[in-house]
Every structure is written in C-alpha cells, then in structure tokens.
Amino acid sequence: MAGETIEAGKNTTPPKGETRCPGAPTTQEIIARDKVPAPAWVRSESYEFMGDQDIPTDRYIDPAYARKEFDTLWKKTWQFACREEHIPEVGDYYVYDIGPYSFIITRVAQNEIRAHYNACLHRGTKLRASGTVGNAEEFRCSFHGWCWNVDGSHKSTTCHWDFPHVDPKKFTLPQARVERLAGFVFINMDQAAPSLAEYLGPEALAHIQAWKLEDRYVYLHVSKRLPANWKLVIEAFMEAYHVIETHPQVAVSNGDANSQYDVYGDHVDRFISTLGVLSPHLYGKHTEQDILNQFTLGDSGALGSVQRTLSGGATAREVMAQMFRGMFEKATNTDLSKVSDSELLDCFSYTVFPNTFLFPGISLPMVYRFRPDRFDHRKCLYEVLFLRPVPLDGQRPAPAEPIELRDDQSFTEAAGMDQGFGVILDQDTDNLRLQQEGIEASAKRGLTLGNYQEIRVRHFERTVDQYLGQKS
C-alpha cells in the first residue's frame, strides 16, 4: 500500500506529508539526469505539512463570504494589474478592475507608473470605462467635464466659481500603491501593506528575478467567464493529481503523480511537473518510443507530424529537449543554448497570492489571472496570457489584443491558440460547473485534500483564512 514501508516484518507509516508516489523517481531525480543541468531555483525543494482537516465549503457557495473577501482580502493584497508593455509611453493607461474597485494604471513619467482610483471626485463617474486602454493627456469626466492631469493632479473644474469649497491642490485623484517586478505592474490598495518584496519573500523573489520575464512580451491573451467560484477555478490548476483522469491523452509523457510541490511563506507556492517521462499510473504499459511519439506524431503532437526514432540508448526526454531547443530558438529568434532541459520541457507553476499564476518555462510560457465576478460569486473571469522572449534584435512587439471568448466557446476557437493546449484548457474548465454544483448539492460540507499533491490548495486556503480573520 502506498504510504507504508516494511521494516523488520512490521508495517510502519511515514510521518504525515512525507509519503511520495511509490516506485517512481522524484522530480529532482528526473531533473538530475538531464544533460543541460537545471539552475538552483529548479533544484530546490520547500514542502511543509499543513494538516489534513477538511476545507469548509461555505467559502465557495456563500455570497456573504464573497462580500467579505472584497472588503478584506482584495483590499490588502498585491495584484498583477498589467504588463509594462501595455503602457510603454507617458500618458498610456490600462484600466484594471477587481470586483467593485477600478483603477487607471497610468505611466506618468518614463520611469513612474501610478494607479489612480477610477472615479471622478465630483459625483463619482468612472473617468475611463472598464476594459479600456489608450493614451491620454488628461482624464476628463464625461458627465460634467471635471478634469485631471495624467499624474492625478486636478486640472480644472467646470463652473469653478460655484465650488469655492474645492481646493484644487487637495483634489488629486487618490492612488493605490504600485510596484514593478519582471515586467509586471502590481497594485495594492492597502497603504500599510508590506512591500512586494516582503510579500513574496526572499526565496520566491529570487526565483522570479532569475527568470528575466521582463525580457518577454504577450503574444496571445485569451479570457473567458467560467461558471464557478474564483477559488475553485484557481485550485483546479494547482495540482497534477487530476491529469490521469482529466487529461489522459498527455499522461503518456507527464510525470503527474511524482510532481513536486513547494510552498514559500504565505503568498507563493509552486509545482514542477516533468514532461518527457511516463506517468507512474502507466508504468509497464508504454515504451520510451511511445513517450516521444506522443509529441512527434499526429495532429495532437506538440511538434506536429514529425517522425523520430530513438537510438543509442537515448531517452524520450533527452531527445525532446534537443528538439524543443531548436524549435523554440527558430520560432522566437532567441538563443536558448544555456537554458536547461528542465526549463525547456517541464511545467513550472507558481501561484502569487491571491490570483496570479506564473509559468516561467519555455514550453509553457504563460500567466494566468483569476478575478471574481462582483455580481455572482458562482462565476469568475479566467485569463491566460502567453509570453515569448523578445527577439534578438531587441524590437519588442506590441502586446496582443485580448480575445474574449463567449461562455459556450472552446478555447480552441481562440485565434493563435495551440489546438492541443486548447483541448486541455477545455478539459480543465468543463469540470468546474460540475464541481460548483456538486459542492452546493453535497451533504458533506468540506473538501478532503491529499497531504502532498494538494498542498497548494491547502496553502492557498490557509492564506485566504488569514486575510478574512479566520482560523485555518
């Protein structure tokens, strides 16, 4: 039985949280065999057992719980609002909404970005519509014409003679805090919050800085509303435990059950799921050639219809690393000779609490963002942004315009979406309506989690509890 060892004829159970997939190499053992070695941030481990009690389900189904999140969690956390490339010039702006709150993220100087609360100080009208981007010399209210400079200072009052009680020097647009990291613009409504560096912690910060994501650009941006609470949606992407059932087509080349899970402080966690290796669920059923074939044959193959045969004792993972290196160098016009096999192949997923996932690998260079629907706690907005390295000539392409899918559309219908990956996203999100409705119908008022493979879910909900002032 998994989780038990035999010693001197007796069954002994390892301490809670220490059990790993029996008979399978660990993620670190797989990566250690690679020809181009992985950097330190890949080779580290940071797991912590956090208990095994159920997670109460009221947090997913109670509208009062969602209102409390807006009043506490969302007002005190660092959130990815946009990329710097979305606002490259002075006067460029990007409207970021989270629930009832709205901000105009504005570049007010070459090296200064501000986040203005998006509301006129006269009678509250939004100064810029939600979902808009552009360039402005001023922010003028469409209702009565009150006007602010792009730095937030008050510019003019219509019929100023009727407002002797308004001091223009005191009528500056309120601001949220802004910090920049790796090409991302983060905001926080809490003026007393820790810095972004303190929030992330030294180890996670060092990982993010090592990726040089500031040297990438958004080449595809797809969004879709999903029929589930935002936390359920986030948690659907936090583990590889679901791969064998939800994505059986990729299990032949995904080390799902021996993926690695790590936590860093309160606000960051990750998994590393190795590719180019067989799922432990399928040991004895497939060969190394089968693993390679999945990526090189047929319409669903990641490399298209390319025939490759293993020889000389080479492994599928080794050959795939070589192929990926050449393919991505050609596709992106970049030099990847010093990038490790693991960074080329493996899925690295980092959660930056509360609503951002960073995928720094080369084969899956993505960002996920999740935002609750302010009017319906049973729905949320899911966005995926795909990143590519800036070409060697240094010319940064403009970020892709967002593609907004209808609720009934497949991710495969988004122009530019890899069809195989679009199917995977459909499989992930098709489960969510069933989960939301199942939790509401269930007589069991808690979710039971695995000690290791679902530690990111427990870690995430523990931090939610901390912001809402609840016991974990």
Contents of the next structure:
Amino acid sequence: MAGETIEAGKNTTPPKGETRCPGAPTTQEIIARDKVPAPAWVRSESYEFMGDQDIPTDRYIDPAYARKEFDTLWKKTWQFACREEHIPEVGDYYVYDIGPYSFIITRVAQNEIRAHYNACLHRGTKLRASGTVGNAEEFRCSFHGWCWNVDGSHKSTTCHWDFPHVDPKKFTLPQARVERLAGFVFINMDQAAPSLAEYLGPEALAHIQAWKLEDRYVYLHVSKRLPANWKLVIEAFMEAYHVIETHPQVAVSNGDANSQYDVYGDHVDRFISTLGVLSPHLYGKHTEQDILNQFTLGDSGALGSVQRTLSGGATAREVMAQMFRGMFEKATNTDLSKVSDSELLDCFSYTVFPNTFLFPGISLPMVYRFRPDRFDHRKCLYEVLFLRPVPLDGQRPAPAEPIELRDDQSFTEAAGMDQGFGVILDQDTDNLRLQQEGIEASAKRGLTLGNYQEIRVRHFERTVDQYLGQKS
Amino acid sequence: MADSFHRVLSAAEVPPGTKKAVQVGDRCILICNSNQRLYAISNICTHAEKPLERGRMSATWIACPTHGARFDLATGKALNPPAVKPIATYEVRVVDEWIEVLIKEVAT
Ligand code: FES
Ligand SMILES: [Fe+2]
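Having looked at the form predicted alone, could you now put up the form predicted together with the partner chain?
Below is the whole assembly, all chains and molecules, this chain first.
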C-alpha cells in the first residue's frame, strides 16, 4: 500500500488521533439525517489525542497496587452510593461499601442526606451490616447499645457514669461529603475535594442535567462478581471496537467502527454508538431488513412483541425510531414526542470516574456501577440498573430489589433481564476472565491502545495515575 | 387443642403498604400488607428480641428498626446480620372481611 507509506521526515499522514473509520459516515452524520433532531449534548464532539504509549499492566495484576488504590483513589473521588429513591423517607438508610470503607447513607431530613462512617465510636462495631437497607429512628449499636440520632449526633451512652471522658458533643458520627445529582447520591471521603459540579466540569454537568434522570426509577437491578480487575471490567465497556469480534450478533445493527468518542476534563468521557445502522465491517453483506431484525434492546420488556417489517424504501433506523417512540410511550405511560430519534435508539455510554456509567438513552437505559472486590483484586463487583421514566400519573414505583447472581450464573438467568442483553454481558464476562489471566501470563507488560476508539481507556487510566501520584 | 384460624383484625385495618401488630395468646404477630398480599409474621426479631413493627417494609422483606436485620416476609428467613435465625411465619387468609391467622398447636 504505497499510499500509506511515510517517508522519513515528511508529514504525509494526518496527525495522530485524527483518522476515522474510512468509507463510513460519522456518528454526527448519521444523527443529522434523523427526523426528530437531537439535542445539543448529542451533537457535539470533544476528542483529544493523549499519546500512544503502552499502559503498564501492573495496575491490573498487583495486589499492592489495588491496596494503594483504596488509600488514594477511592478516598478522594466522588462515587455513586445509591439513588435517592432507595431512601425516600426520613430515617431511611442504604449501606454503601467501597473496599474496607462503609457508609450509612441516611436521609436525615426531607431534603438532607448524610453519609455516616459505618462504625460505632465505642469499640468500632458496624452500626448496620454491609449491603443492607432499612429505616432507623436511631442508630443503636448491637454490641453495647450506644446510640446515635439519624443525623449522626450522639444520643446516648450505655452506663454513661463509666465514660466521664466521653463528651457527647464530640461523639457525632464522622461523615463523608454528600452531593445529589439527577436522582443519584454521590459521596466523597475527601473533605478537601472539589465540589461534584467542579469535578464533573461544566460541559459534562450540563449533559447530565439535560437528561432528567431524577425522573426515572430503577425497574431492574442485577449484580454479579466479574472475573477481572475492576479497571479491566470498566474498560471492557468503554469502546465499541470489540463489538465485531465479541458481539457479532450486535454488529448487524450497530455503527461500531464509526462510533464517536469524547472526553470531558479528568472525570467524564463517553461514546455515542449508533444503532439501527450496519457496522462498517459488514457493508454490502446485509439488508436494511436484517438490521431491523437484529436490533437488541436493554429494555425489550417495555416493547412487548414487535412487528419488524420495512416498507416503501424506509431505512431500518427511521422505522425503529418511529416504532419505539410509540411503543415506549405506551408501555411506560410517558410522552416521548419531543425525544429525538437518536436518544430513543442510540447507545450513549458515559463514565463518571471512578465507579459509574450512565446511559441516558431510552432503548438502552442503564446505569452501571463497578467496585473492586475488597479481598480479591482480580474480581469486580458489577451492577446494572435499568431505569424507566416515572409514569405520567406521577406514581413513582419502588426501586427494584437487587438480584444477586452467583459468579457462575449467566446474566440471562436474572428474572426480567432481556435475553439478548444478558447474552451480551455473558460474552463480555468470558473475555474478561481470559484477559485477566492473559495479562498475568504475558511477556509484554503493557497494553497497546487505538488512538481514537480506545481513548476512553487511556483517559481513564490517566486519571487513575493522577490519583495514585504517578505521571503518565 | 387443634390447629385453628384466629380472627385478628378487619381487613380495612391494614391497608396496602401498612402493618399492624396483634396478640394471639402468647404470640405477638405482625400482619403486613405488602405487594398486594397479606403476610403474618412473628413481630419479634430473632436477633435481640425487639419488635419489628416500626421497621421498614419492602415488597419482599421487613427490616428491624433496632439493629437492621431483615427478614423475608414470605419465608421468615433472616436475610442479613445481625440476625441468623428465621422468624416464624403464619398462614393468613381473609374471610368475610376479617383477617385470620392459622395457629398451629405444637406439643411441648
Ligand atoms: S461497640 Fe458499639 S456499643 Fe460497644
Ligand atoms: Fe461488550
């Protein structure tokens, strides 16, 4: 291929990171043709080249590195702890754990939420078991009965006469910082950390605010431990580059190689992966009808049985947008007339560093949460929450109880999980096991990344480095 | 004495999403109306023997307000620490707008 040869000293190729999938329309070009136009947050780009050095792999395989992450990264970052809907009433609490740390996220007043360190100030007992929710009128320790009000102030000391050195005013439960955004409760252990708004930056914050995720509710919540370091797991969901090999069934209806990748400051990045269009890898091999038939939904339960037929030269993407708008409106009793085709169809995947993915679309309406397994740096606690719009009648359904899958179970076994979506997650899980083991086995101590399609991986690891005090 | 159903409350006294404690002989029983069905469970947490009555109830569990143990409404199974042992559950039915609970007499 003579045309691609570079002569030494001559700049005949575009600058690094500027090449896009040849012969395919861009994500923006696909979206620009849609009938109901997309909002500004969809129709913008924010890519940045960040170098092309390998990512050293000790971060995925070294237990000491994982310990250091708990001491640095996890103690300084804003983390999604629960949804507001998990604690609707005063006194309601939700225990959020990250590594050894544990917090009782408590609604202490109608409009105030606090995150108490989950440990008794007497001899340390957890005041509430990890992984639990409930309501408290007071937090009473199960060991000797020391007691705190729900706002964290000290209420009583059993046999107070024996503790003249305990000043109740100084025995308020320590708290992490709490901020709320879009129905999510975020916490940060670092009292000196920037505000959540600063942390996200103005542009990403504006995107999140535009989605109104506070008006959705959790209708399905599934958790499972995945067989790889938490960062590998996160990175497996950051690009559509793997779709053609890992999820060939999806590629027929997914603009994978021409997906769009953006970064915003240090803590947010995203991709937009169009659906209802053919993968550039498969051009010439499928019809529009094939595309329509292959479409995978995260929330197919909202659709019931779909008639998938094309007529009169319409594209699969057009037909699907029209069809989904009507069916999601009916199924969820909501008004989607002003919601763009792109928001209805496409996969928008946003990372909020370090533990959250937000997918503001309608057909793939997920939130992911990732946390390292406290006792095993080669395992990751993964949760997927599917969100639906709160019905027009305003009655907010209670959030779904989490379904906890065992390590050996398929995602398709979770009741309510779309089967096609469960298969996709199983395919990712199978890769992750091999990837963790392969990195440990490899003679090559670095990961090599694509400049464009894998920019989110590089961006994420650059921020990891910043928190761990390493220059990348 | 044989097993028998005991009338405890009128159905209207336990609207959806609520619960009410009743005494049947020496048993303190909690009638729960959750997720479109009635449950009758022991009102006493097996952990520190505190009443469950004021605890948070979801579609499937009740949480002890004192130390946070949760129990499955249908089976009585303890779902998290500090409780380990299950609470008793009772068969419950509605006859003529009355809630009735089945008490089994066990030989001691
Ligand atoms: S450890 Fe909590 S009261 Fe003693
Ligand atoms: Fe995947």
